[in-house]
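Presented below, as structure tokens, is a lone chain in the form predicted alone.
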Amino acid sequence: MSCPVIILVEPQLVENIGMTARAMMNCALTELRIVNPRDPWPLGDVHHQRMMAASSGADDILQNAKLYATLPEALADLNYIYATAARTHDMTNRILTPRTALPEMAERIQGGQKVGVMFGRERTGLYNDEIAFANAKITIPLNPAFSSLNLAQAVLLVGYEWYQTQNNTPGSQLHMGHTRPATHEEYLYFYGRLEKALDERGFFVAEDMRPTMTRSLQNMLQRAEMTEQEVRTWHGVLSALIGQRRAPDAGENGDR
């Protein structure tokens, strides 16, 4: 799938261009366009080295970046354009958050459109005349008392939301290494040993409360979502506490 084009309008610092490329690479964005950068292009050796160092290895994006003298030239082949800006301007805008804008971008791109996102200068952002070129505006909701972002940070936040439209990573998962989730039978076997040991040592002092206490103990064990190895470890703990040695085939292998 194609991706949005990132357009930097008159960036001032080569380090920010490099960090933008790094943010793009993090988020699988590949096409960078640069409009009238402050430093002459191609860069001299010192500026080039500073930019590449800031990119942390995102060389392909920088080597394939396209340079434009004017913004209209950079936007000419795009079907839909988003402008990023924090301030409210004296014009009617369709304003979206990145979380809303990026799924919409994905739909447009899947439909064959070429989409671009404009980012303005580090100090002043985009001018009103430049925002007027856009079909919609993206505003990143941040602390109203301090919403200033570094250029590369803004690209990263937009890029992150883009990557989420393509990403299927589970929101939560338990890494178990070389073991597996414990079975219900393994839980019950361990609980049986635990209850027997507690009973023998007088834990259940009030017989009428025993059903409630046993349910609570079982519930705690089930909520723990233990692995098979963890259940075996607890068998070992219990054996050590009650001074009992058990055969390996009964659920304990001696691991602690």
The other form holds:
There are 2 protein chains.
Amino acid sequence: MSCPVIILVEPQLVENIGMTARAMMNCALTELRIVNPRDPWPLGDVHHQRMMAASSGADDILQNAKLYATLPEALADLNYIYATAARTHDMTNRILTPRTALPEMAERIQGGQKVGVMFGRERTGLYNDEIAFANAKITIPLNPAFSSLNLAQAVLLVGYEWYQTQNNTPGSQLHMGHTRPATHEEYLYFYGRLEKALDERGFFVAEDMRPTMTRSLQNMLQRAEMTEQEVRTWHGVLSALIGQRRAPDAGENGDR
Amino acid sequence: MSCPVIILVEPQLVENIGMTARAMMNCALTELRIVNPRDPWPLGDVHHQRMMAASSGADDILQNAKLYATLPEALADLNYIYATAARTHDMTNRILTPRTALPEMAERIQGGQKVGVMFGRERTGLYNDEIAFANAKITIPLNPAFSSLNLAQAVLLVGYEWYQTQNNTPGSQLHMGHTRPATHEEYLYFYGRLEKALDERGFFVAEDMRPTMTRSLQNMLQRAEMTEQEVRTWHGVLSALIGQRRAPDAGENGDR
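Just the form predicted alone so far, so send over the form predicted together with another copy of the chain.
Complete assembly follows, chain above in first position.
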């Protein structure tokens, strides 16, 4: 699938162009357009090296970046254009958060549109005349008392939301390497051994407290979401604590 | 409401500490803890100035930052600890995306817990022994072919998700300064004038095309979500195009 075009309007620092490329690469964005940068292109050796160092290896994006003398040329082939801007302008505008804008962009792209996102100069952002070229504005909700972002960080946050539209990592997962979650039977068997050992050692001084204590211990063990391997380790721990060389279950013995 | 504590474990570059403070300020995070930084604290003048310059004015956070010699001291008062890590480790771990982890953090904090997020060294991240201190791991879904983030950018993405949990900016809104959305009646009145003017000038050559053309023009006008001010402007445009000095409606005359 193609992706939104990132358009830097008159960027001032080559380091920020490099860091923008890095942020784009982090987020699997590939197409960079640069409009009238302060340092004339092709860059001299020193500027080129500074940009490359800041990009931390996102060379492909910089090598494929396209340079434009004017903004209308850079926008010419786009069907829908977003302008990023922190401040409120007097103009009438559709204002979107990145969380709303990027899924919308993904839908437009799936529908065959070519979309782009404009980012303004480091100091002064986009001018009103440039924002007027856009179909919609993106404003990133951030601390209103301190909302100024570095250029590449603004690109990163927009790119991050783009990547989330393309990605289906589960919000929460239990990573467990080569083992698997324990079964209820395995929990019960371990708890049975534990309770028996505690019983033999007089842990339950008042018999009427046993149900409460049982619930409490079982509850904690289940909340830990143990793996099968971990249950075996705890069998080993229990065996060691009660001075049993080897637990009754042949498969058990802990893992270390 | 209090907020998650940001914990930098053995950061190497003072610039990254400064940029972390800036990212935290952007996201209304206030509490920074620094564990055994490479450059000894208090910093010498040169390092201090470089850190302050990188923070772009987030001085409060740096002045209130707390220094710890060891990680256990930095974590001692926390109830729930998250470790950020890009790579998969062999350990069994709860792995969350920031989008899932930060709302969960907000709930914990509302429930009275003190939570913290650990970020590792620039080059090598957190060690496995440090991740083992955490209750859960946060992995930011990013381009697997290029997922290495600058330290401050990782803090920014986590902070950004934090700020979104605390913020209720509408995903999409039509900002319209001092005017208001046009009413259906105002649309209809304008379209009526337009159709009459077109009629008088023989626009509808084939009468059977009129309904299609009307629908198409009305549809486009309504899709633009005009403001009352914009409708008046278009009345002025129409008056100018048909050579009418002043439109029939007294309230109309365009706004420029």
